[in-house]
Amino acid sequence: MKPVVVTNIERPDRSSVERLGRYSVATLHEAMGREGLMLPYMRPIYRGAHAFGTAVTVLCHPGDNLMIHASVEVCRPGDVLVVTTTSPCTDGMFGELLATSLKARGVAGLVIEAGVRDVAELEKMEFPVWSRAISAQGTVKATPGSVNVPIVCAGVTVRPGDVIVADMDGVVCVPKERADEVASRAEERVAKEEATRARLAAGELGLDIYGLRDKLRALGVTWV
């Protein structure tokens, strides 16, 4: 692939990214199908970090952050930028200077399939960054990469504008153009969880609110 970088991308109304932004990874993540989950070592750096906005996505070459620094002048406010690199790599190729430069921009937050650093001063900054790993590895700048084409994040296609939502369990990204249905779903997810949690609450069991019981006995379990 030419390096290049692409200025302008088509973002979904804020409204139905705000939508999506209400909800829980788990929640979307059911919601799509069980699809969309990206891999479980996409972890965020602190407790209660939480995101969501479009995705801004760039491709680097493993050890070496040139493209995260070009990144930053496209981005907009509400974007959460996606990086991952070509081949596997764990280098801390961001840290508190980049986040300072891309929360002056509005950018809600970073997902990155690498390493990251400055961990402490991130969570001052309340920046929340989910990662691969965390390094003080450091990175060097010299190797072309691209900015706004797709990518495959930890094992999930992103391609820029789709709509990316983190949280304590991880991270979830929604096709743009699935936005206001995937909301919905979860929508009525929710509503249908919340009386299931009521008849809980009160002491039935998920046994018989789920018809578990006669799933048991199909499968050869009996109470003795």
Given for the second form:
Number of protein chains: 6
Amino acid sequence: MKPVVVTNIERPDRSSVERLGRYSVATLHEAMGREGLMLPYMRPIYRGAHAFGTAVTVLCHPGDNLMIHASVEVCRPGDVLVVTTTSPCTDGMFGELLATSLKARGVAGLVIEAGVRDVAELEKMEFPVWSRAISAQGTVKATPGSVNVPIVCAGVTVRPGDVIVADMDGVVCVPKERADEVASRAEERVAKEEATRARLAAGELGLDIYGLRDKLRALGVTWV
Amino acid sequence: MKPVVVTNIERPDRSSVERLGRYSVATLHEAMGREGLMLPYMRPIYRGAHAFGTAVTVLCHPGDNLMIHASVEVCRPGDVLVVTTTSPCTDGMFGELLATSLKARGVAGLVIEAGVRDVAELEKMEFPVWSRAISAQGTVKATPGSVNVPIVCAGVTVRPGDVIVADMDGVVCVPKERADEVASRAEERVAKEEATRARLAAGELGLDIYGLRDKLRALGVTWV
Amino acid sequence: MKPVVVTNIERPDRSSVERLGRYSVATLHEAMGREGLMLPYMRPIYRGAHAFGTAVTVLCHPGDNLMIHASVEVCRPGDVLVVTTTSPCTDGMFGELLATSLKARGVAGLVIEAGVRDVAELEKMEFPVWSRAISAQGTVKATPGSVNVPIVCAGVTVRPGDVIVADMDGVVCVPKERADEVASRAEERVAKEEATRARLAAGELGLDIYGLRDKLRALGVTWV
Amino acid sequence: MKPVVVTNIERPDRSSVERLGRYSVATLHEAMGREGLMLPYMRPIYRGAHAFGTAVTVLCHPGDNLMIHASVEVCRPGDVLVVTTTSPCTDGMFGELLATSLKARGVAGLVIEAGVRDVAELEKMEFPVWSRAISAQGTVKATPGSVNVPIVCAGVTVRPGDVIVADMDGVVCVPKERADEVASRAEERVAKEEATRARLAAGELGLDIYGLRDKLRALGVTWV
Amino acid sequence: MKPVVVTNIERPDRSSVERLGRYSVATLHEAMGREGLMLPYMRPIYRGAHAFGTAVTVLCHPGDNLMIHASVEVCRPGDVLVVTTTSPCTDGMFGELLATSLKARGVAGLVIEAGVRDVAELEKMEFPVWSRAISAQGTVKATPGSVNVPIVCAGVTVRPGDVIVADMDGVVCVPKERADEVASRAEERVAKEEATRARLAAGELGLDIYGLRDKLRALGVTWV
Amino acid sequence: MKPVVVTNIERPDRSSVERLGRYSVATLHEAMGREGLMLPYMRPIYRGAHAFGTAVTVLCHPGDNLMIHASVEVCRPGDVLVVTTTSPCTDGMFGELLATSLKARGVAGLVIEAGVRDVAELEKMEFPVWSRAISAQGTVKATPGSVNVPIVCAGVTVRPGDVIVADMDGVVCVPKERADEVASRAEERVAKEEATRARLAAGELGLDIYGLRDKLRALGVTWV
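Okay, that one was the form predicted on its own. Can I see the form predicted in complex with a further copy of the same chain too?
Below, the chain from earlier opens the complete complex, with every other chain and molecule after it.
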């Protein structure tokens, strides 16, 4: 692929993004039909981390953050930067200086299939990051890559403008065309769960609420 | 194995369980003769997590939490749910709705050789969980398994009614027959360590307290 | 290698060590020319962990902490204990009793390529540890090893007296001969970054500050 | 996503597929601009394994091979089955009975982001498989999934009809639209390498052939 | 646990063991109801490895093969040695000298949740081994353990005298009480598969043979 | 560290290297006092791989093989190339073209803490490689590094001119100063083992040959 920086991308309406941002990653993943969830090695760097926004995607050479620098000027307020590498990497490709720059542009957070550093400072700045590693290992700026091309990050295809939501459970990517549909389904799910929660808290059993007893019997389960 | 739910299990006296609950996992593991400790990939989902109780065991198909639902009604106050899967799995097989249900029954916590989700909510609820992964990945309810059969969880055999203690260091399983013996040994150990701690804090050396100098010499260690 | 305890080691001036202790691991790793960083599986056991000091090195048999006991009396105030094993090990080779002993001698922290236990107590004591695992698994005191010989820990060569700095990003080892040089370079780097930070916070782009636009073009990157 | 079996897919001309099949995975990956390579944990189950063909894609629930069964009838001679799961799985989801069925339909091999079993029999049958695990663990047929939808397998997006080439180095996916272009580039590359190989075998240096000496000097490398 | 060597163990009839030895690991695992399979990281050290026999179990300290030496004299012809360690270990705890000794006693092979060395020699001797690692790392003989107590090896409980079968797909443990029952079920399964294989080879579909079309429809799968 | 290529290194006498080359990795590791062994993830790429020689060391940026190219001209017949990267990497940094070049210079093999590609061709050429991964992933030639500086490879310090021996069990590094001493110890060990082997093959027990019965008793082991 020829290295390219795509400067203008299609983003869904901000209101759609904000609707999605009200729900947890688990809820959205369910609302999508159990798709779009990144692999569980993507972890937040601090407790309480939460972010949502539209994806600006970056494809880097391992150990080289040149294209993260190239991506900053195409970011807009409310974006989330999503970075992957052409092969597995744990280097600290991102730190507080880049976070300072992204914050100045209103970027809401970072999802990176590589390492991150300055995590104590990032927590102080309240700039949330989800990464596969924490590492002080420095990187170079020598090899080209691309910005705003479709990428695969932690097992999920992310296209520029797709909606990213990330919390303590992980990271989910909602395709931009499905933003409203998924938000509506999430809303329904939350409403339904609210009722279930009350019944469970009162001591009713999921076995009864979900009607699972007959299913267990049909599957040959016996009680002794 | 035919899928089965064993509804009544033998539990040791609550007083024995509570005696064990006073000690740390490290102390109990030592008191048992260095047995019964789960592999170190079992980690608490939040800082300060601590739980103890009698095991209700669950054997699930990977990616399928049907049998966790089936296990709820056989739990009693003071139990700890211990879940494993028939093959390796990191899916989020448990979340806050199930925790709500278990809390309503007085269950003290969960140990699961798979993933868990809603970890922020679980921390707020103070429902402690030890798992091998955190993942929002949803599961189905399609394949049978068993409740209250002996299982292997993170390298340790757990039988229904065995005593589980879990803290920031990991998870230990004390066979129910050994509950009192292990509690007594733990008590002795803690008393002995108290004295040692004071001496070490005062600057005495473990080399001298434990009489290791001669051993080192006998093993051929030289000082230069 | 014959097992040996080297009782006297050459340490750099305390003032040099303290100069290094002012900088983050990421900064020092950069100041050294991107050397000396331990592999990213070495993680602090609690949030906010930070330590620096001169290395006392320990080489142990896996599952055997005899030589950690042997190392205590050669430690001096301001040292950091650095422990490795002759083959991969995750056992809890260190706990709060040993920490009590080391604290009594003024040791600043522990870096161990193995497991550690009593992590809740260690946090309360504010004794910082970086390890590859947390495990309650106990160890024996049966097989000899060495103290204060050069070791490899998490991919880095550490010699007795080298300077260790560890924070939330990981662990770096600065060769004692380079202590002052590296501290000076770190100082320069921090000063330079301070200026850059202000410009980035004001909305200037790294692309412009670092002059990367021409480089991107020369590497064939196009903007579309 | 609603579960679906897409029965007719667009495949590139067989001649294009066969052109690609002449080249190694390494060559094709280079010819594509270093894209399309699956992660290195995907390994062949026997020495000498080699396969190429058009992808029929399958998305399964972990531990459930129902959709592999559903995929057989949509396979045509010269296809390669590419299977992934909705979450990480190492179970033996495929064995010699399924291979017998696929061979009867002329399928050239299997790429599966999960486990495989009967590997001795598969080698005897000369049915090549690339997988992330070898495991005898059996699976169920209980949960729906899809056939011939775009999937992510081992970090790479695979669409139905894309060209898969696999050898001892791993697995590459060539987008169907690029089949001829990539084959041509591969051809050029092989021709060029042939000449280079002869020069290297005669003792000439890559440093000179590729003109790297000046580059090294410009990057600050010194010879001592 | 007090260290102990149990010299006499109950073994099932040799004829039962030999019946089990005729079947593959995959077939036996299915015949048992999908139980008893060790985790997939247990791999044979050479192509074509196959073994079966009655388990003599060994529990070792990591990096210490003292108890393997202690186990040799309690082995009988047709046994398989099954070794685990009290905590994770990859050292080469077994090599060709121990294999020479075991061969002299008629032992059929080794299953070890640790490392093994001299693998080239072991292949020449045709002494099959399944291990989690290959490593030349030597071990000591310093710490006690036990022989012929129940152990957990690679996630499976193994009691002395249980039947072990191992092939290129992994390792399965059949409880001695179930030897004949499992052999009978395996025989039935193989007979049934033989018929299925012929139909699949002739081009019939598993979808039809297993009657899965209706199930797919009931689960909501659509064909497009 | 400033990037540098050291063109002349001190190598031990060829006769010493050849003496070491007669022994297995396991034997040499023992003869050294159980030091110098690389971590067990370093595996040969084909069955029967064996190599020995004097180390030429290379330090590369991850995903960048520029310095391997730079190292070729400083290699001499009988050398083994030992390559590491500044941070973890699995890319295929080496393939058959580089092997052709090294073979033309008489290099005996490659040890690389990264990936390798063209493994089928390398086997045909009989150019042995030990690596941590097999991957077709291509690399760039953009970032400087060093040749013939001390490096850490798979947990072991390797200095230019040290003796590398590698076989199916892994890779060992013998410091050049110790070449003759270690060869002599290996010779003694092999002689001694020869006698032991004959006794073990005749049915004598290691317990008796090594005098371990008393030790077991002293350690508290009982026979029941």
